[in-house]
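The chain below stands alone and is given in structure tokens; this is the form predicted on its own.
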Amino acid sequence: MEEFDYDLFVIGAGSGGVRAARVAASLGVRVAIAEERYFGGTCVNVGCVPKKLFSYAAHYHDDLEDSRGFGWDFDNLHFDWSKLKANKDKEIARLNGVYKAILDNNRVTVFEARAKIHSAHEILVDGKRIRAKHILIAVGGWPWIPKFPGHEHAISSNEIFALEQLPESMVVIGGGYIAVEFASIFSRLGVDTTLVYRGDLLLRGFDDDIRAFISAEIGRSLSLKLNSDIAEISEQAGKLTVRLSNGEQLQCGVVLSATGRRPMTSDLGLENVAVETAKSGAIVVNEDFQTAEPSIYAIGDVIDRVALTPVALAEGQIVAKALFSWEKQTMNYQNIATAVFCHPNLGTVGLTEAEAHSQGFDIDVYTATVRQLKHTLSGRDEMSMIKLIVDKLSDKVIGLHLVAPDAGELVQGFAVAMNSGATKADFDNTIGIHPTLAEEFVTMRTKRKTQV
């Protein structure tokens, strides 16, 4: 009988890796995990959590302004970046401890060091060669900055959280959710912000109506330069000059490149085993998250399927249970709700209109653009947009999209309904809560003419 030190060795203590380790350990097997950087991974340290804390801070800008229309008055209002950063750092440190405690409390052996794969059942970590029956790769992704003259002057979304001082001006490069979120957030924290994107609409991959709407809304609070690209960044006397491909020049204190993330598969020892990777560097797995090397599995951002923390958590749990409890479950990637924490927020679940057409659905589309009741007194010209996509044959709601404050909070509940097979008739038969924005989802009756 072959002797192993552990039944499962996890490389990476982010959300997915920790979940897999905890579930496996609870099933009575020997588990070890290696983490070279920080517990909790991207989400806890340089992603979802600190970004949402920054988003809350930015929302107060609007809330405090809006309160004047409701009778509130105040003087000497100012924003202290150092206080926000210090409180954010304190909370992240607390969460690091929580993740470490989860592992310790479940008797998972923790190696705070880099791990590399030596063979199908061997890992090199902390100067030791360890044998494991199964290996799970959960190392996540890392920000990618494209190469252009002066690219070294740009920072990534990792470094944005560590800024010691709030710059007076900032240029954000990119049009995905990370770029849109940070541009929106920092513009409300008092930074003169310019968002540069080479496409004609922000948020590629989202519904086209929503993309057009959010591009217009974002443009109200910052300088938006679409169909533009960066030609060069230069630095002189502590100031950065960004030259665009059309010759225009922008002066700023910080350039944030938010142009995407790539799986962290380099220098992982994959050349020592049969694990296959795609051109993007992502590890190729089957529906059970098993690689071409039967003893090695991979989950989360490193497999480049759906790069969301709750998805990595679900994938990690599926692997652990399948390996050690014989409970087999297939990951369902349909109707995964997601949110973009720009201002206003964007929430979405299900298909875009273009996806519905491409998949052969005959659809009805319902849309509404509304002004929230609060803004009748606040005076803010911010609008909200709601969109429903309905399969004519089954009457099921197959796409739901919302641009509005707290869109993620609202869409989460509708995602439950859609995963339960809710039809447009079910929406119509539901009595709305009045007056709320959410009631618009159950009061839309006029179909929009669809475009193919």
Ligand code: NDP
Contents of the next structure:
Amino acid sequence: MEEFDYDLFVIGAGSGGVRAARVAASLGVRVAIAEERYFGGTCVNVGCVPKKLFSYAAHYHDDLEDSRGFGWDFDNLHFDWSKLKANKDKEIARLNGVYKAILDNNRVTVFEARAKIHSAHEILVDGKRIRAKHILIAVGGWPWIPKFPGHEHAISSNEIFALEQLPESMVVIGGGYIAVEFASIFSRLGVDTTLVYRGDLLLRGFDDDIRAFISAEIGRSLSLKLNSDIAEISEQAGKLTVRLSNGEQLQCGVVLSATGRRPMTSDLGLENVAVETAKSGAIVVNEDFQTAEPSIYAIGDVIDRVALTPVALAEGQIVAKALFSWEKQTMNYQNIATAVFCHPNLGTVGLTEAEAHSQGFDIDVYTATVRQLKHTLSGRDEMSMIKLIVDKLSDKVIGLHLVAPDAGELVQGFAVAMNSGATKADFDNTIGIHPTLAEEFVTMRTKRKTQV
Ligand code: NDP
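Next up, can you give the form predicted in complex with this ligand of this protein, since the form predicted on its own came first?
Let's see the whole complex now, leading with the same chain.
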């Protein structure tokens, strides 16, 4: 009898887990995966994909408004939330099938059940004890809601996708990715939206100029309450009252708490092995994603390094190849481009100005605030902002930030350039495409004083 049933047992069929399972199976080893909820994890079911579908719906609002300045006219426009939700559900069900098919086609054994670690090489699943040479934990994260009085009346980003009816009004708590994205989306879908954030500028961790700019832009399209905390939520006859710590009261139909996510490590059986967790609950791993229990690895949101789908995919692939091939790779967390799909979008890659200073770079900073050509006729008063941070010593562009429509689409290409070591001179020697917003990146000549 073989010592192990599988060479790799993956817990969690989200983006990272499925990638690791598929790559390992393609290398000819025996792989199993357990998933108790839905195939594709947060990203496919209650994250990136359905959010982006909702975001497209929200953009039609602005596009239709803008089109009037270009001669279009229309009556009786009507937005049907049930139709959007039904079409979204259909697409997500299709994607669940695609993920399952990836596993089946690669001959990965799938357990649609909860798995629990029993020992360094054993997993309990479906009432069976399974032996695996290696175990990979890829269980992701889960929304976290602070325990203020009445917190049970708030929903998280998990439930927002399942709303049967669009409320007339909504209060969104938080100032991170999820809060600004959903506040932007629902305000465009006709919901009277208030965004409540405890800090003085949205999106902590992003470049400060960009934070100031996006906070101002968002504040023009919805009610934004900065430096505000939630004291209590109460419910009466289906209506919610949100009391802020300054005493102000807001009435609404739905409260969305977008106050962060936590690694989903409870009830995994970690107490049965030597795996260590940090205070945040994140599983502690080394450079090779190995935990303190040598046969057990962890990747993705559960290690709480960079909670982005493409990062989990890369980490999963690195682990599978390192374990079952000669290909060893170290994860490079530098220059990971990211986008926030608020209105307007925000795209960023590389260092913020504050990070550049704290890492000891002597820098030049270039900024520009522009009004898109489109808005000369649309009449929309939305502005765009771009910012470049350049290392004086090497002339390399080490930070690039953009608030503009489709910023995510624009920034990806610049991430390739920056990963290839592009200098400011390379940017300047590149001919622009006229008339676009992107051409601003290759025509930035005036340095701004840096803020230390
Ligand atoms: P974030 O960590 O980005 O933001 C959480 C927000 O909640 C912060 O503004 C934080 O404030 C606030 N907050 C935390 N605790 C409290 C509290 N007790 N009371 C009031 N406010 C509080 O988390 P998200 O949930 O928005 O997103 C989780 C992760 O998912 C992101 O970090 C990102 O990695 C990923 N994601 C990526 C997306 C994309 O790529 N487009 C989209 C959505 C999510 P403060 O800043 O003051 O701490």
